[in-house]
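What follows is one chain in structure tokens, specifically the form predicted alone.
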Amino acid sequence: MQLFFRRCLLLIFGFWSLGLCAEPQPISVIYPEANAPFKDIYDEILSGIQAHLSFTPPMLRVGTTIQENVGAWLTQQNSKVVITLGSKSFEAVQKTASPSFSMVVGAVLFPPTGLDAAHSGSVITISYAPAPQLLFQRLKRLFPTVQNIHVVYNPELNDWLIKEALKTAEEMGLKLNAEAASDLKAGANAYKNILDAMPSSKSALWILQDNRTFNEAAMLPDILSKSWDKKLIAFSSSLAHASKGVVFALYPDNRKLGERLGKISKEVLEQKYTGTRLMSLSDTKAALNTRTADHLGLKVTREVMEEFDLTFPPQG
């Protein structure tokens, strides 16, 4: 009789445990279906999220999933915080869900648009744009004589980033000359004027990831050619630009970005988050083009190399 009673208790406990496992978690994740190399990027971010949280959050991959399924899944989860990766994931949530939860957005270059009043106060975004402070600090370490930084930007997309950059430059004793451009034609003219007038030793050109003002295929070769001929310093917020000739670039550390998304989500869940609603990327890696650095007169010592995660051309 006692054995039977113990077995009943074990069965009851087992069903109770399964029920607990099936309970929705307070934080969930939505991310896009993607092929390599983008799949690898999302996998790194997801591993960082899971590493920081004390549980494995439920995850939904958005690809061919219709919007109604996204909404139904969110309702089923009943999570308090939803992490979305990429603009498609954010849009799927924005179009289908009620503002009954907070959102933490990552793996997007520009801040989300189209937020209604109900959502606007509950969305926190980490942009893929590297923090100006990290870029300018790296620039000053490599080229201490630089005093002026030139940049072309689209106000609709990057006004927030330029405001941050202006504040950072002032704090560092630098002058940031930001040229607003509304389209590719205006952007091309702005880059031409900057390169024509830019002195070589005390100025640098910062290239943003901004497809409204910068067409990489059409404009980057000309910028690199002119900067090489005049020995002008050009640095970038895009890893691809370092491989093609700018002297250095910062790019996302996706694993650490995931950890930060997890950290912020927990703080939001516990009502302890005190940061901003939109921030540039502080979790970065760095790439150096050693050929361009040598051409600019920078002595690439072992100590300099150790500050970079990638070098172009690849060493060894």
The other form holds:
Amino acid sequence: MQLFFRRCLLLIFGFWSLGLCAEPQPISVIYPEANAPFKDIYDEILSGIQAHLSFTPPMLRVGTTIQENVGAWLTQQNSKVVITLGSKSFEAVQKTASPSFSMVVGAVLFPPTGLDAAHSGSVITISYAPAPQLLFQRLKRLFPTVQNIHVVYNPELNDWLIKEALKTAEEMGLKLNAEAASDLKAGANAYKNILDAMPSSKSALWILQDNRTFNEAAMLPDILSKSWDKKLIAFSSSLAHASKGVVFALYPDNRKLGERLGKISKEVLEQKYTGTRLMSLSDTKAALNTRTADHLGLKVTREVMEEFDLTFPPQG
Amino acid sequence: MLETLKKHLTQTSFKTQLLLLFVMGLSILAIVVTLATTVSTHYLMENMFITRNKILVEAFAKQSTLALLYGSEENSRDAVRIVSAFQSVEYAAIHEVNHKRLFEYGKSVPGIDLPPPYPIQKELDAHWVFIEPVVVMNPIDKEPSNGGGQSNQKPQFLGYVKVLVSKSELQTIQSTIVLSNGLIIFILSAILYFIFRKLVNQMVEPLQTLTRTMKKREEGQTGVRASLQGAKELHTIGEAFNQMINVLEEREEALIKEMHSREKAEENVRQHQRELAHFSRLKTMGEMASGIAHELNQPLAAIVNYTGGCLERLQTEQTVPEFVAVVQKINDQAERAGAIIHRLKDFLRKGNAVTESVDVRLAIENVLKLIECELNQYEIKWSVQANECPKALMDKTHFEQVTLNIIQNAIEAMKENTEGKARLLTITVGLSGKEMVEVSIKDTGPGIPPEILEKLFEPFFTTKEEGMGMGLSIVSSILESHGGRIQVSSMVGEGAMFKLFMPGEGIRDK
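Given the form predicted alone above, what does the protein look like in the form predicted in complex with its partner chain?
First the chain shown before, then all remaining chains and molecules of the complex.
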């Protein structure tokens, strides 16, 4: 008898849950299909989004090819705000959906392009590029003597970031020498010139995630080799570079990024959002290459290490 | 060629043939294996060579990325240093996108400036040309998705590298491999040859032993038997040989016994023949006894007369010289009687036949002297014609017996001739061919009818009432035992002629 009641209760709860799920939610999420280890990244972001919202948003996973049913799904959801993760998700929405909702874009390096006029006003993007302010602060803390920062960038991709960086550097009393380069070859030569001319103690090289001016496979070994030889300070916006030899790097804190995306979506929904439409990543973690730090004369104390989430080589 | 080979094979030993076949097989196998290995190795090495150089050029292209990005000669030199370490690389160059040469190493050859698309891999007479593009992969978006781990990168073409590789290294390796293969196969063949030779020796040894055993048997050794060893077939042959030898030796033993008994029988026959001949002679003597008595009567009568005369002279006291002449005559007559007795004794001699050189004419005259009395009694005139003086190889007594028998038959035939026809006995001595002495004895008797002629030499056939029918049979067998023969021809009413043929001495030399 007890078992019968228990089953009846479970059935009623199931129908109620279905009724809840079927009800349109104001915020929905579209994210790309990914395999490990990228799947974990999206899972962390999604968990962050869910943690901030008071409800579970409907989620659609899109494959490697753009799905025809994205538009229909969005119409069915009738959401006011759509969070897209990654450029593929953004492109899927852009190509198939009607512009009747606001978009919060995350997990992309560069601001999305190709949006039509009707859409442009309702898109807020959080870049995957770590905020220059966080980078410069950590640089100053580790190497207080540094006065000049050199960076190579492609104006089409990273002009917005460099503007933010210039402003931040000025505020922090640093001089940012940003070399614009149109292509890989110009970028390579710019790096070469910087490394050849750069004095060791007062300058640092910021290796930006810029595909058009920097190729990791071809250029990073040479840059790191020269930096090592001349004891130059090189830091980066990519975690992978820290493992290969730059002294430190900042990388995204995905959970916090998700929470921020959720928060912004909620603010947009409630029409309370007053922030910028494009922003660098302020939710970051840090990685330190202790070997390079030691080579540069940095005293890697316990306190220093505690400031970093990851160290290379890994500490026992 | 094939015939020569066949002839050669039939003249060589089984072992040599086996070895020859093995060597031929091994040679063919060695050639085929060497060729097959060489061809397969050639292609394998060529593929390995190409693959290695492809990897080398790909590595060179990767190393050239920085050089092309920087446009730096120093970086180019670093990249080329790696590829130039390989001896077979004769030329290497780094080109930019616009085909401008950034750096080159070594000496180029014509025909290697090839248009895109790259990569290119082209074979020249003495070289291989490899052209590899230098590209960098740029991520389109550096974000976590990246197509879910799939490549979401766009290649950027920076330039290309060109490498000229000499084939000499490959050719040297290929030649070395061919040589090594050949050497290994040769050594292996030699080892196999010696092993096979040993095995063949072991296989053939029982056959050779069997052959030696057969040879011993062929040379006349008795009691030889094949030892049963080696292959199953050789066992069978050995057993068959032993069985054959057993049968052969049994037959030989039987044959020897047969020969002994036959020799004994022949000896008996010869003994009987001798006794028969002696008996025949005794019989002849018996038949001749009255004639001989008459013959002996004459000298004895003469001796009596001469002795009586001597007694009268002694009584009349005549002179000694007259006695000498008379005694001489007595002596002559006594010698004559002695000669008659001597001839009789010779004729009746009993003993083994001795082949000797017989003066045919002299022997015939002796016979005629024995029978002279009968010839005279029946008024038979005889003549001996001899152009040659041949000598026959036979027992003298047997010759005289044969001749006497034929002459007696002639006398018998002619004494019945009462028609006044002349009684003539003509004996002719001559040669027949190169080896035989021929004696013809012709009479003028009544002749022999043809139906009798056929049976004339059969034993116990006679036309005489008191005859035994053994005379001519003995004559024929005596002549045959000496390697001679007898022929007879006759015309009824004209007489008969017997021809005796005997082996002659020294006739061939003449």
